[in-house]
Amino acid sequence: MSRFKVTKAVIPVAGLGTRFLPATKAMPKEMLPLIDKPVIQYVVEEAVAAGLEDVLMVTGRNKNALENHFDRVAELEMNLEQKGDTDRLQKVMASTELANIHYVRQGDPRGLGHAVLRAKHHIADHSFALLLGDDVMDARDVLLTKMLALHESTGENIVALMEVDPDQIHLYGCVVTEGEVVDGVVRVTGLIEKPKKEEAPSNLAVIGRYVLRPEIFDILEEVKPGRGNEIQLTDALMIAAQNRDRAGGVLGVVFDGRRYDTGDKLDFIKATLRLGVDREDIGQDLRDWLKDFNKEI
């Protein structure tokens, strides 16, 4: 097995989901449904589709619903089986059998970098994939598989990038690049967390997929709290980008597929509609309704 072969995924899910209050007052934001599956299941399914069946979720308080979703529910399963409702039974069992899922608490909410650090003992000295729970990538568009292959072949840290409107760059981490984008890949030499439009070095934003070397843990332990008094993963990646001998450098994969930011209310609605219109069971009816609704507005 290659030294940089990745078998484990980390998914931080400790956020409070304040943008979706009051819906998230008693329910984790990751459990909000896109059609009939919670957001978190789409993310785990993406990891599994890329060959990563060992998943660690970094959780916080009031996240028990996440564990329950991926656990067995014997009474429900028995009820569906007795009714002969095999279709719904299969859907219920799918989340249970999806992956080997582990959980660790973040404790103090000290930023994404701190959440990643909580995975250190589980990951040990192996590379790993990091998937942010707010970002759902359409299963028809390849991203994570390409990132894993690039990491295995180069040994570098890999970040997912997307071109965004310059007016929106202040909402993201932004990268400094060297050279041209070749086959969707570019060298990253610096990162800036949520820069002002006039200070942004590019319109390439970091989105929620990473493949990281284990050296990132040592760097995160040295990083001082930055923006928002939190430990920023962006700061650690900046050090990695500028110290290739120590941590392998950073490459960016530019993604031009379908990404749904489920942490934003408007994007959440768009994601529901975009996924819905392509469903075999409801797609045509939804398309017809949208055409009629468009006439009303």
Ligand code: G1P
The other form holds:
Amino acid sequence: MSRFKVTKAVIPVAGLGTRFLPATKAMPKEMLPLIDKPVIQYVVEEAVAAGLEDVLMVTGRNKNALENHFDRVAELEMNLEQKGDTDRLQKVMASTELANIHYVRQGDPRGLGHAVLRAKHHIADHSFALLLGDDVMDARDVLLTKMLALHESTGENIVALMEVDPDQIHLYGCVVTEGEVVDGVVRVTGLIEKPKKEEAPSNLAVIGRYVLRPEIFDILEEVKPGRGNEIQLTDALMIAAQNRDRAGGVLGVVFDGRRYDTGDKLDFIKATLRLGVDREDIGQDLRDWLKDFNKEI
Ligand code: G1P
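Having seen the form predicted on its own, can you show the form predicted together with 1-O-phosphono-alpha-D-glucopyranose (G1P)?
Following is the full complex, with the preceding chain placed first.
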């Protein structure tokens, strides 16, 4: 097995979900449903589809609902079985059988870098994929598989990049690149967390998929709190980008597929509609309704 073959995924899900209050007062934002599946299930399905069946979730106060979702619910299963409702039974079982899921608590919420550091023990000295729990990539568009293959062949840290409107760059980690984008891949030489529009070195934003070498843990242990007084993964990646001998460099895979930032209200609604119109069960009715609705507004 290649040294850079990845088998584990880490998904931080400890955020407070303040943008969705009060819906997220007693429920983690990752449990909000896109149609009939919670956001987190799409993210785990993406990891599994890319061959990563060992998933570590870094949780916060919201651990219970997430754990329950990926666990068995004997009463419900029995009820559906007795009714002979195999279709729903299959849906209920799907999340249970999906992956090998492990949990670790973040403790103090001290930033994304801190959450990633909590995975150190589970990951040990292997490379791993990091998927942010808010970001849903449309399963019809390829990203993670390409990032994993690039990591395996180069041994570099890989970040997913997306061109954004300059007015939006302050919401993301932003990269400095060198040379041309070739086959959707570009060398990253610098990263800055959530820069002001005027200070942004590019309009290429880091989106929530990474493939990282284990050396990133040592760097995260060293980095000082950055933006927002939090331990920033972006700052650790900056060090990796500038010290290729120490931790491998950083390459970016530019994604031009469909990404839904489910932490954002408007994007959440768009995601529901985008996925809804292509559904076999409700797609046609939703399309018809949207056409009528369009005349009304
Ligand atoms: C985090 C990262 C940021 C990245 C973003 C992608 O920010 O810190 O670099 O661009 O995820 O979604 P957050 O969205 O958690 O504030």
